[in-house]
Amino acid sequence: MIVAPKIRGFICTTAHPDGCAKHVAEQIAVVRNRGPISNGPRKVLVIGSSTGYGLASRIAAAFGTGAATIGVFFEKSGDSEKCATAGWYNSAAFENEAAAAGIYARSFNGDAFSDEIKAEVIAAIKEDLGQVDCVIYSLASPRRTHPKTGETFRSVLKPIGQSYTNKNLNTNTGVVDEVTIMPAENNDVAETIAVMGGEDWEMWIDALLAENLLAPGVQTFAYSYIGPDLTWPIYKNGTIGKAKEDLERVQRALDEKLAPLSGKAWVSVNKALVTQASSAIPVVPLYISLLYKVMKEHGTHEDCIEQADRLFRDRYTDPQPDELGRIRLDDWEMDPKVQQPVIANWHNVNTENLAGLADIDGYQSSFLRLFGFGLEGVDYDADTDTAMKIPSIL
C-alpha cells in the first residue's frame, strides 16, 4: 500500500510504517550519539509508551542505559488496507530495535486507565523483571472510564471563568487570526481532572506497591507543562492546569507512599513541543512556531528526545528542583532571552510577517514527522507493509 499524509484539522488520519519507523531510529540515534548514561534506572515501566514524551522516555530508557522497558498505549492496528496509528508502528519499531540491540521489551495495547491493563502488567513485571526501579506516566487522553464506577469523564481545554480571545495559528492555511474560547461549564473542570489529573498515576503506583513491584529507591515521573503567561489563560489557568495542579497534588501523596523504599515521585514540567497532544491546544501551536524560531537561533532548541535524554542524564540523579519541587526542563525555553524576543514576536506576528518571524516550516515538519511523513531516505512512492506487527503483541 503507498501511504500518503491526510491532514484533518489538527491530527493526520495515516501513518507511514517505514517513517515511523526512520523516525524511532532517528531518536535512538540521538541518545547512541551522546554515550551511555551513568547511574539511570534499569528496569522501567513507561505508561503511555507510543508517542512524544513516553515514546522518548522509552528510547533515551533503554538505549541510554540499556533498561529494559515495559510499554502501555492505546492504539489501533493496520491491515493491507488501511494503516495502523503512528504509535502502533513507533512500538513495533522501538521492540525490534530493542530485539537487535538485545534489550528486553515487552507492550501492552489497551486502556491504561482500565485494572485490566494494569493486571497484565503487573503479572508480565512479575514474571519477567521481579521488579521496577523507574516508571514513567505520560498519558494524554480524551476521555477516562474511571475502573471503579465505570463513569465516563471527557476532558476539555477551555478557560476558567470567562471567554479568552487571542492571536491562533491556522496551520493547515498558514493563516495568523483570532480565537475565542468560550469558559468551563457545569462539570467541565472535574472532568478534565478525572482524565488529565493524577489519579490514575496514584492507581498505578498504588497497583505495583501492593504487589511489592517497586525497587528501592524508585522513582516515577509525570510530566507537566506551563509555558509563558500569554498561554496561561488556556493552559495553566484552564481546565488542563487544574488538572496540572492535580498531578502536582498527587506528587505529594506519593512521595509519603514510597518514603519507605526511600523513593521519589516527581512532576517534570518539559519544554513547548509539537506533540499529537499540543497540537489541539488553540493558541499552543502559534508559539511553539515563534519558539521554535529563537531557540533554534539560540542553539538551544530541543525536541522530546532530547528533553528525555537530559531527564535521564542530567537529572535522574540531580533533579536541580524549583520551589515547589519540580524538575524543570523547561528551563531553557523559559530563560529571558528566549522569551523577551519570543514575546515581542507574538504582538507583531500577522499572516504577512510569520514566515519571518516564526519557524511555521520547522512546526509543519515536526507534525508530519509525529506520523512518519517527511523523513529522509524512506521511499514515499513505494508499497510499505501497513500491516506492520509488534513483536511482543502478536
The other form holds:
Amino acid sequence: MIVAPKIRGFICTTAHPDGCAKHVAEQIAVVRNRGPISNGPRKVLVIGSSTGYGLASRIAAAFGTGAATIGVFFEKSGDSEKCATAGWYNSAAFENEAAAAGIYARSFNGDAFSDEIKAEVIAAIKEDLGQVDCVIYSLASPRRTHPKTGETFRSVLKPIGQSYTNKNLNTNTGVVDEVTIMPAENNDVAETIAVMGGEDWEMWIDALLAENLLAPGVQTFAYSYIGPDLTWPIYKNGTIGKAKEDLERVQRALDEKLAPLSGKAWVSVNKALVTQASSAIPVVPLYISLLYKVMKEHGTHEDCIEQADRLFRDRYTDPQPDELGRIRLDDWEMDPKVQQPVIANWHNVNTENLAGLADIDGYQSSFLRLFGFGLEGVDYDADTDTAMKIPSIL
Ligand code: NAD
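Form predicted on its own done; form predicted together with nicotinamide-adenine-dinucleotide (NAD) now:
The complete assembly is shown below, putting the previous chain first.
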C-alpha cells in the first residue's frame, strides 16, 4: 500500500511503516553516537513503550546500556489495506533493531491498566529475566477501566475553578486565535487523577514486589511536566496537574516500599515536546513552537531521545533532585535565558508574525515524524508493508 498522511485535528490517522522504522533508527543513532552508557539499568520494564517518552526510554536503555527490555503499549495492528498505529510500527522496528544487535526485547500489546496484562508481563519477567532493575512508567491515556471495580474513568484537560482564555495555535493552518476552556465539573478532577495519577504505577510496583521481581537497587520513574506559569491554568493547576501531584504522592509511598531493596522511585519532570499526547492539549502547541525556536537558537533543543538519553547517562547515578525530590530534565527549558524570550514572544505572537517568532515548521515536521512522515531516505511513493508484524507478538 502507498501511505500518505491523513490529519484529523491533532491526530494523524495513518502511519508509515518504513518512516516509523527510520524514526526509530535515527533515535538509536543519537544514543549510539554518544557512546555506551556506563552504570545504566540492565533489565528494564517500560510501560507505555511505543511512542514519545516511553519509546525513547526503551531505545536509550537498550542501545545506550545494552539493557534487555520488556515493553507494554496499547496499539492497533494493520493489514494489507489498513495502517497500524505508529506505535505498532515503532515497536516492530525497535524489536528488529534489537534483534540485529543481539539485545533481548519482548513486547505486550494490551491495556496496561488491566490485571491480565500485568499477569502476562509478570510471567514473562519470571520466564526470561528473573528480575528487572528499572521500571519506566510513561502512559498517556484518555481513559482507564479500573481493574478491581470495572468502572471506566475519563481524563480531561481543563482548568479548575474558572474558565481559562489564552492564545491558541491551529497547528494545521498556522492561525493564532484564542481559546476558552470551561472549568472542570462533576468528577472531572477525580477521574483525571484515576487515569493519569499514580494508582496504576503503584499497582504495577506492588504486583512486581509481591512476586519478588524487583532487583536490589531498583529504580522506577514516572514522567511529569510543570512548564511556565502561562500554561499553569490548563496544565500544572488544571485537572492534569492534579494527576501529576498524585504521582508525587505515590512516588513517596513507593520510596517506602522499595527501601528494603535500597530501591528508589522518582518523578522526572521532562521537557515539553511534540508527542501524540501533548498535541491534544490546548495552548501547549503554541508554547512548544515558541520554545523550539528559542531552544534551537540556544543550541539546547532536545527531543524525547536526547531527554531519555540524559536520564540514563547523567541522572541515573547522579539524579540531582530539586527541593521536592524530583528529577528535572526540564532544566534547559526552564532556564530564564530561554523562558524570557519565549514569554515575550508569547505576548507578541499573532498569525502574521508566527513564522518569525515560532518554529512552526519544526512543530509540523516533528508532528508528522511521529507518524513516520517526512523522514529522509524514505520512498513515500513506494509500496510499503502495512501488515508488518511485531516479532514477539507474532
Ligand atoms: P505518548 O502519547 O507518545 O505515549 C503514550 C504511551 O502510552 C504509548 O506507548 C501508548 O501506547 C501507551 N498507552 C496509552 N494507553 C495505554 C494503555 N491503556 N495500556 C498500555 N499502554 C497505553 O505520550 P508522551 O507524551 O510520551 O507521554 C508519556 C508521559 O510523559 C506522560 O505521563 C506525559 O504526561 C509525560 N510527559 C510528556 C511531555 C510532553 O511534552 N509530551 C512532557 C513531560 C512529561
